[in-house]
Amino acid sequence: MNIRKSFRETVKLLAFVLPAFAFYSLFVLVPAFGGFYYSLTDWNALNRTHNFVGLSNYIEAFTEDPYFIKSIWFTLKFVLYMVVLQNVLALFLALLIENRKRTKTWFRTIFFMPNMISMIIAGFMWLFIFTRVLPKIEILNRTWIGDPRLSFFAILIVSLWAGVGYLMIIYIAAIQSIPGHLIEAALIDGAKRMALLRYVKLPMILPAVTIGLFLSLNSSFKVFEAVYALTGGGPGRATQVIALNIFEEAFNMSNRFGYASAKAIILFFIVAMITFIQLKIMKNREVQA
């Protein structure tokens, strides 16, 4: 009897899980394994046939493609700036807004609103601001898109503007979940604002910091739309990120889909490795806190 009941429960659970697993396999696992297979071939998407070339695409990416190496270093620099600035700014805004009782809802809406705009549209909107609006202001009249150094900061500004609101909401939720009696006890003991933040609030919201770092790491490595709309990777490929380099290789330059797939697999392993290290470090700190 128990065996029949257990069998029926298992069938019910599978009935719920299998449709979702089928869609996940169709749209995630199959393309992922297909991409890995094509990374070992010379497929160009125009011919039905392709040849198995082994690891030559991977070797070429690291030894004969200076633009790919350059895009890796540029992306790592962008990720470093984005992860630090985005999380610090989001946490600062969360703490600032949380203390404003009357205008809290308005500020939440204002800072979260950029998340509702497509990044490609936001990129073109900011392109207009950088090329048409800022040149009319003397102190900001710079070659924002034509200068490689300023182009980097232009991309950074747009990405921060678009992404900081989402992390801010996560940090606000984490701050609100701190038990009130802990804050009251710290205030009774005479803790000032900075001591309260350092010894009570920050340790209590470390899980949210882990999530914030994880999300900003992933989104920064995959940045594409803002760069494509603002600079197109220029001037002179100076702002070409890895995702744009892969896109150019597959669709605009030589249709070398096999080679582009190899670069995408390399990007996957870079993101997976750095994310694993980040999660390992943060989880250890959560335990200590």
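Residue numbers count along the first chain shown, from 1. Superpose the two forms; the largest set of C-alphas matching within 1.5 Å is the rigid core. All of these numbers come straight from a predicted model, not from anything done at the bench. Compared with the form predicted in complex with the partner chain:
- After superposing the rigid core, the C-alpha of Lys280 moves by less than 2 Å between the two forms.
- Taking 2 Å as the criterion, Phe269 does not count as shifted between the two forms: its C-alpha moves by less than this amount when the rigid core is aligned.
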Second form
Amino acid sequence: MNIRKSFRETVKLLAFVLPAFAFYSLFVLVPAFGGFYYSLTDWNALNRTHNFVGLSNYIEAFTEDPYFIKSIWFTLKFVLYMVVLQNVLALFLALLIENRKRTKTWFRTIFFMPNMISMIIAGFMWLFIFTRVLPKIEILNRTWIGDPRLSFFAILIVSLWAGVGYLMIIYIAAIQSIPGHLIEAALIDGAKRMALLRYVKLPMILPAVTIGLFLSLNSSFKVFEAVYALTGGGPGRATQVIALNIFEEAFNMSNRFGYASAKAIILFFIVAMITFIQLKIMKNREVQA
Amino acid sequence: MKISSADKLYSHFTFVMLILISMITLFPIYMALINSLKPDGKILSDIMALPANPLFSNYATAFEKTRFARSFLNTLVVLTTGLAGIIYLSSMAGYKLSRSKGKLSSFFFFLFVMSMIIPFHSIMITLTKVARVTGVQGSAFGLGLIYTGLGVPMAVFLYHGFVKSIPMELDEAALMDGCGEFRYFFSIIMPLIMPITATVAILNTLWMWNDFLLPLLMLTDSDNYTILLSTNMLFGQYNNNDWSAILATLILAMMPVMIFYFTLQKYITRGIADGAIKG
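If the one shown is the form predicted alone, what is the structure of the form predicted in complex with the partner chain?
Following is the full complex, with the preceding chain placed first.
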């Protein structure tokens, strides 16, 4: 009786879960595990067959591919700037906005609007700004695209422009969920604006900061469209991010799918490791707060 | 509470700040808009000026060259397929996984959630092979099916969390009365989880609408291009010289999502906040 009952439960579970799981396996798990396998082969778009080559793709990526190493450092630098600036600006905007009564919705609408625009469209639009509009303004007249150092900031500006509003929404929600009596109690105790922020608001929204950091880490590692639209990875390969390096390796340059898969797996491990460390650190801080 | 003069000063200061930041935020869109209404030669000479007599022919060109009606329809096919798949499959899975407590259930849930940290770029190469082998590559409908697979984990997670807030007693009462499990799910649970369905629908619509790389990899025939692909192709053709036509194209391409945003603004921002906190 019991066995039959649990068997029936299992069948029901599978009936509900398997359809979703089938799609998910086919388009996520199979490519993920397949990618891991192919990263150990010399699979090439041109050949029908492939040979097992062990770790040689990984060794090549780290020792004989200066552009890949450069793209990793470039991406890490971008991620660092992005995570800090995106969160600071988003929190700043959220704090500026939440005190306003009548104009709150207006500003929120405006700051979030860029997030609605596809990054590829935003990239092209900003290319116009960088190459045609800013040169008309005396102090901003620089070669934004074409100078490797400045194109880094061009990519950063576009990414921030599009991304800040998203985190701002999350921070606004977090600030609004702080219980009113906490704020009142602090005010009655004579807390000034900065003290209120430092001792009440910031500790209360730490969980949202964890999420904010996680989201910006994850999204900035995947930066692709902004670079694709603005610089195409150039000049030379100065602004090539990891995602673009993998894309070009696989679909434009060598068509070495096996080798590009190895790079893709390296990207996965970098993202997983850094995300894990970040969550670990933040979770510990939250407990203390 | 009485408002001190320091508070008033602070309030004025923040207001001025907000206005300034708003202007910077809107500047690129404003520039694109005014210059899309000028003849091409004018752009270089009078870039900041409002168009003397707005010219809509740039939009006509853009509409024609991007085959807008067709691209729009393709995008809709992708969206409808993907949304239907994600909502239908994830709500079932999320509900059942939330309700059953066994090892198998936790295992499935773990598999779904685990994948949320896999960057798309890590799977895209083999995904093109899977798409070719299964025959979903090359069509808008097929692209929708791929989005279903990619979108399921996050949606399952959201449904899983939401179903917890629905009392178990409800299940027991209905099932006791002899209601079949599927009928119970579709006629009782489905309507109850509408709020999270709205969130799932909004988040996924925005994602699929704005995603560029996956369609770029999957759609090769320009007959099947989505709006973003057509825009990208046009951009390549003009080789960023004919800016007035390009800007009109960009404005045209962002129009649908802007309309979507201004109609559903309240739900979008709420959906983002919910999705992030539960996700």
